[in-house]
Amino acid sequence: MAPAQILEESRTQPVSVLKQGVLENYEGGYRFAPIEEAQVSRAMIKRYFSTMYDRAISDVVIVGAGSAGLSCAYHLATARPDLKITIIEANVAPGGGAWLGGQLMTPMVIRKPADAFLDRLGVPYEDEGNFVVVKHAALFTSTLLSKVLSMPNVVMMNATAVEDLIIHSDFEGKQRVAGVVTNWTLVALNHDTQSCMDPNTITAPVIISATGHDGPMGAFSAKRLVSAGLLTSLGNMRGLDMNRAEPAIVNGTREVAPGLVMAGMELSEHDGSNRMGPTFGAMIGSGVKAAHEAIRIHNNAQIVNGKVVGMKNYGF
């Protein structure tokens, strides 16, 4: 189509004219810019594998993009924009169990003071006194997810499973979690049906594990600590008690093994704390505390090429 004809159409219809005959016309004349199939492939491949190459050494790896992992990523990326934060999520859809409330009902209950985090995100809620209610859990999750992924120092590799932990002897001869072993989830799920499909690795001085309570891929790091001999046995999650469970999870968020910070409901399996059910304040609080723990480790450690090689001497 000649440029003059395109311009004539733009005067007579509600259209937006761009280059090369591109036309935003919802009266039957919508036209896309031309593209080659190879361009689509190369656009994805170039960026994805460039990210993999860059994040082979990360500053912090967060395992699990549920409410605790995403809250951690948001606080950490905001407080320390200098850190390369890499999120690994086994599912195609990030968010964990935070897309709904309880029993497939959509409202999300969050106990105070975790409502302050909602204010930071700009998520509206109804105030019920001791707790607040977000009208749909997906509003919280999608808002948090979009803000996290828009941060330049954060990348996420979803549909990617952590199959193992890298464990090295550190500068003191102690066993230290020094990274994660990764594979695409569909590959990880088919190791028993196919020939050997070796994984990949990401080195990082801090791993934050927030993989949830026991399940197909839940409590992964807690269970791996047992099989690796760094933890005698799992505490196993106790029965539901919201008033005991939520403070136990937030206050218990810590570096459970050198280099490994544990957050969220995975801690209930590690420590033997109570289940909390459909109340999400502890997931937020635990994620934020995990971010504080990661910052503490970074501030105190001497790090070279993603490895902790010593501790800083502050003269005391």
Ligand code: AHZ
Given for the second form:
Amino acid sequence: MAPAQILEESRTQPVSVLKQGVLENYEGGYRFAPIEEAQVSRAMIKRYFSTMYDRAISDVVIVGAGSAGLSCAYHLATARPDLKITIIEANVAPGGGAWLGGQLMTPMVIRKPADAFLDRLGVPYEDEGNFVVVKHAALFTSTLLSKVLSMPNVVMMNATAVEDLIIHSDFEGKQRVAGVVTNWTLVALNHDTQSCMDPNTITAPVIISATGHDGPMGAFSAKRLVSAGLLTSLGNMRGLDMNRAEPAIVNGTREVAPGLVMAGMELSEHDGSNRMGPTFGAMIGSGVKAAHEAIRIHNNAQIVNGKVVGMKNYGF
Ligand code: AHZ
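Next block: the form predicted in complex with the ligand, after the form predicted alone:
What follows is the whole complex; the chain from before opens it.
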């Protein structure tokens, strides 16, 4: 069909002509632009590996894209568009446990004042007085995820696990978390089946760990701090108490070891604080507080090639 004919057809039918020979027609005439298989491969490879190359040094690495990690990424990326933020998520699907509320039910409960974050995102909710309810947890998580991923300074590598921490002696001789050790999750899960499958690294002055409570991969950094001798023992998550748990997580979000900020439910394993069950305000608040901590570290540290080499007021 000649281009003129296609144009003519598009005027008479509910179709749109995008380009010569390309037609969006749902009456049997849908025509794609031609493509070579190698073009598809190269379109992905050049972007993915140039991103990996670039992010081998990042300004902030966020480990875990659950409600705490994503809330942190949103606040940090908005507040500091100059920072290269790299999110590492072990699962293929980011979002952690925030696709549902409690016991696989869809509504998500968020206690005030964390409803202000929903207003920032533009997520609608019903106001129940002291708390609000989003009709489906996936509405919160998909909106947050799409906003985070559309930020130019954010990169997410999913299906990638953090399987160790880089720990250096810093400029004062103190142990400092200086980056993460990564592998594709399918490799990380199969170390027992092969003799050697070495990992990759990302250097960064700030790591934010938000890997959730203990599980096959969860509470990863808290457990590694113990085995690395930077934490005496795990506090272990305590029983459910919504009123104690949520402020403990938000107010306790901090730099738990030099270079490592801990957020979300991973902190309950580190500190031995209560769980809150299906109320998500603390995950939002903790994510935002972790972003504040990352900004504080960036503002105070002298950073060269992703390494903290001194403090800005050091020696005064
Ligand atoms: O896949 C994990 C999930 O998406 C990811 N993750 C865990 N270990 C990782 C590793 N490398 C990379 N080694 C890793 N990624 O971290 C994410 C954690 O999300 P989550 O939803 O499990 O934790 P959260 O702290 O963001 O939210 C917790 C939500 C909970 S649990 C709870 C309770 O049990 O009482 N209550 C709430 C609100």
